[in-house]
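In the block that follows, a single chain appears as structure tokens, in the form predicted on its own.
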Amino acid sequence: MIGNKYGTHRVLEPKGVLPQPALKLNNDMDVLYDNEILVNVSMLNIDAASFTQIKNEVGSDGEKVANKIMEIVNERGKMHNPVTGSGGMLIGKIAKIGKALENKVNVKVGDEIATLVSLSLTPLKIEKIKKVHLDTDQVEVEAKAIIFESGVYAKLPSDMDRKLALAVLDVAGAPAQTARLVNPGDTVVIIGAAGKSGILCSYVAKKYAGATGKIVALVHSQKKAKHLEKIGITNVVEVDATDAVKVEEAVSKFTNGKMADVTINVVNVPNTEMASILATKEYGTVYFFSMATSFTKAALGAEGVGKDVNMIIGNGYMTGHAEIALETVRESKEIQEIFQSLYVN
């Protein structure tokens, strides 16, 4: 019994679409297609934009957040936030490998893995939510999930705490893409720099921009700026990223009016598109990693202010991104300590 490699055989509504944009998936875990992998799930890492939206809707209450997550999964057969359109990722152990994949995959039953595809396209059935970690977007569960033939995943590293690895792999695309975009001497603006993806991107940007480059980190609160200072980021600005004009003024001040060669947006709230665009010089690059981004607002907004910038959708996948993100943490004791305090202790 072979299903479509992209998982369209699991789509219930509407027919003819891929699993991510689908409104409802078949999450029957008693039926495993020969080109699927069954996972016993222990932890969900909800996408930051999605988790923030849920907390804003129901309040910062673990039980209410858990109920909302169960409501979404029961309705959709996957963790696909109907407001943000995003999901997150998971960790768990391989429970069963379909016959058609047994000799094609680099995992075996019992291996602990992290999925590197969104929960918004992953069939998921939650039996129990054990605990919601409100500060880290992580949710301990008893659940099962399906990985399609085209799915991407990584074995959890043996030299790293699983919660730490989960936090890093959740945003693996961001530091990897930053390494690709930043060149020596660049001025780089990181919007939302105090979060986990922001810290990783700031570190990588500093590394690749080199001694002649400049990193400007924009944060919502100076309380978290201490993490950035630990990794050598000294240009830290507290500013509301939804106020595009104030962001433009702040970046102009730190760059003597030259603005950013590369702007990286990793915030978890909406309406920061224009701040990213105005922070960037003509012909510069804006990388929207945030799933709170409205690409309509970005495209029409840039047009409206007459700004010629290259805008890149934050593809969470890049060849080798998991290894790049994990290696970034391994090479920086400071990031290890920061993430250990935030996601493990």
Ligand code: NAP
Given for the second form:
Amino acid sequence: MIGNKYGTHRVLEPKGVLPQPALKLNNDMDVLYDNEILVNVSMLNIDAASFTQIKNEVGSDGEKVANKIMEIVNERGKMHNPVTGSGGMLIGKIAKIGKALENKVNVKVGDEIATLVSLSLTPLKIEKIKKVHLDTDQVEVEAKAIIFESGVYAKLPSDMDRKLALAVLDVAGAPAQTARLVNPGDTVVIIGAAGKSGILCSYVAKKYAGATGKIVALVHSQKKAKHLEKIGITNVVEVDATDAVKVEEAVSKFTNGKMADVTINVVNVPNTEMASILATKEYGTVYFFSMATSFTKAALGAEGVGKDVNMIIGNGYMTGHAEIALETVRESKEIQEIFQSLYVN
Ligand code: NAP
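Starting from the form predicted on its own above, please write out the structure of the form predicted in complex with this ligand.
Now the full complex is given, and it begins with the chain already shown.
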């Protein structure tokens, strides 16, 4: 029994769409197609924009968040937040490999892997939510999931704590894309710089901008700014990214009015499109990694202020992104310490 390689055979509603935009997937785990992989899931990493939205909706309470996650997964057959549209990723052990994939994949039953495709398209059945970690977006579960033939996943590295690896792999696209976008001498503004992807992007931006470049890190509160100092980022500004004019003023001050060659948006809240656009110089680049980004607000907002900037949608996938993200962590003792304290201890 061969299913569609993208998983359309599991789409229940509406018919004819791919699993990500679908409203409902078939999450029957008793039937495994020959080109699917079954995973025993131990942990979910809910996408930061989704987790923040859920906490804002039901309150920052483990049980209420767990109930909301259960409600979404029972309704949709996948962890696809109906408000943000985003998912997250998971770690688990390979339980079964469909016959048609047995000789094609580089994993075997029992291997622990992290999915690198979104939970918003991954059939998921949760038996039990064991613990919700409100401060790390991670959720311990007993669950089962399906990886389609086109699915991307990585074996968990043996030299890193699994919670740390999960946290890093969740945002692997961001540091990888930053490495591609930043050139020597660039001024780079990072909005949401003290967050998980913010720290990774700040480190990579500093490395690629080099001695003649400048990194301006915008943070929500000074309390996490110490992490940025640890990785050598000295231009740290506390400003609310939903206040576009204040952000423009702050970036102008730090760049003597020149503004950013590249702006990287890694916040977990909506309404920060204009701050990103105003922070960027004419013909500069804005990289919207945040899942709370609105295409309409960005497109019409840039037009509305007459700003000719190149805007990039943060594709979660990039060639080699998992390795680039893990290597970034291996390279920096400081990031290891910061992430260890935030996601492991
Ligand atoms: P995170 O660790 O929660 O970091 C988000 C940061 O944004 C935090 O430091 C937070 O500061 C800051 N922030 C929140 N509100 C702000 C405001 N009004 N002004 C300035 N800063 C503000 O999130 P993450 O895991 O790095 O993820 C970052 C974004 O990437 C999220 O939107 C997530 O959904 C998205 N994402 C995208 C992809 C993709 O494929 N494109 C994949 C994974 C994640 P405080 O903590 O102080 O509030």
